[in-house]
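Next up is one chain by itself, shown in structure tokens, the form predicted alone.
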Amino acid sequence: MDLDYILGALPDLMKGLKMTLMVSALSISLSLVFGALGAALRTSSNALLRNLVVGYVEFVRGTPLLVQIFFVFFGLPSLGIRFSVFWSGVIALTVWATAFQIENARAGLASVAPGIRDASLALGLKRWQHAILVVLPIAARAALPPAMNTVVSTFKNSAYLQTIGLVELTFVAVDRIAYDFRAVEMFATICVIYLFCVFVLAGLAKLVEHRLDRPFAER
């Protein structure tokens, strides 16, 4: 293992771990918007629009990423829909991410009780105030392991995105592999900085969890 070829090829993994962050970010932050919208019309009594959601999630479940990659940056240009590289790949991880994402947020408000609405209108609560006060702590700790799953998985499949050109870690270090043919220090390096970030995130779910159990153990 050579530490200072390492050391040498740093500055250019930082610009590729940038720009996974940046893509990754950006579809973690879509997938749990719209995962959220899709669980709220997943759990609605309009028929249509929940068979809808259902056809989305198994479709995207049911197909690999990558070929969903593929339909995005060469399938889409044939129908007259482009974007560029970097907007493929957020557009191809968010549609992956937000179908998951949906399954974790309705199993988050299938978690709450019938009986909890009872209760809140029996205290004299409003629909939004039960839906916001008490319906949504309840389903976003329930939700919150799953979805964090969903996070990490949305950030390791950023890896993908090298196969359409996007100049993200992974191809930063197949790129350097190709000229430098130092693949054991480029890949046991990268996967340092995969597990790295990893371990930031599975922190950062911890505290949250944490802090959305606090009311929980006081009682």
Contents of the next structure:
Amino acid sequence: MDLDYILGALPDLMKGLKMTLMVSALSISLSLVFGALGAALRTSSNALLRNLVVGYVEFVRGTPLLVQIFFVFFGLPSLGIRFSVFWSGVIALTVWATAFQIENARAGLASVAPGIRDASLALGLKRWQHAILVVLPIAARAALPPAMNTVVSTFKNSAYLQTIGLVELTFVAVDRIAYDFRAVEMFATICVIYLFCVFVLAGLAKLVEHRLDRPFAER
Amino acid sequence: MLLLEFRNFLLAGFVNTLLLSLVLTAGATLCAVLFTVALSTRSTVLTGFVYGLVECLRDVPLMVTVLLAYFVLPKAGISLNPFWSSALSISLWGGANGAHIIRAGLTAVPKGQREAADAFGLRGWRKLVLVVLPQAMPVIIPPYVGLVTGLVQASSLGAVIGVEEVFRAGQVIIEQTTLTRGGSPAYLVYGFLLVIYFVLCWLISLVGRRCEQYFTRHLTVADEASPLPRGTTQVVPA
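Previous: the form predicted alone; requested now: the form predicted together with its partner chain:
Now the full complex is given, and it begins with the chain already shown.
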């Protein structure tokens, strides 16, 4: 272990980490939004729409993310659809994460007891009031733990994007190893960085979960 | 048709993917069992070490683990070829996730069942195999099937370090045809690969569903006196 070498490499690694965080943050936010929309479509009365969403979820979850990334970055250009490395990464990661977030949101919606709808109607709530004021808070609380799991997975899977040449944390490390052959130092460092980020993310999830559970905490 | 022209090459890659997936499933199961055993020993040093290892394997991106095994192991004097290097790293990752699945299944078995086994004089492995495991299986199998499909998908990571499996075969075909004929068939090849992987994972989940049915067969009984038409099964509430 050469500490001086690691310290010298840190500025480069931090640039990589910045890219990792940017791609992850974009994909995570987009997947959460599309996941919620997808789950809403999944429960719609239109059978075609419903089956389309189910098919999308099943297909994406049944195929490797790596092949999906290559399909977006190398495959689509031969059809005339071209994105930069960054946007290819964001698109592939979002498509992948959305499939999982749809499932999480759907499970959350399913946890809302059917009787609650009758209660809302009895109280004279309108449809949108029922959806926003009653169903959403209950479903969100149930969907939060699995949704945060997917958020953490999305962050970790951003490392796959080094294969198409996105200059993120793993890419920087592998790139430097090709020049300096300091594999042990580089991998130890990026493992620590990834672990730290995952712990922070998981900690944030715990905090939000705790906050949402407060009305139900034992006194 | 390009895919038909290279069918033997693709098939060779697919066989390697199947082979790697089998090795991964066996390796991950072995690791998962070993981790679970280690976590349930009384030695706090061993338990602490394995717990830390499992958490690290779960929290570090799989891509990093695979590259780490490929680049760092030679420094320790262990030179593995790409196939075994990826087999080792992905198996460890699968084992870490599998250990969590198995532990969740074992803790889901009600405490009274273990006490009943004790009362019958069943001890050690007999208690585990005859009483606890059969009841844990319905909890273990669904996520475990998910893990196995995850391992099949993870086998594509081998291509990054040079395992000649079906994804790598696809890349080679694209490079060759782009060089010799011009025009990239990438969308066709990668689209085809997506379908191949999807069918494979779908078949695995079908097999998983059969296994699940086998372990929950005591919950479905054909009741002769039931008002349901003959031949239909009825789920008895647990």
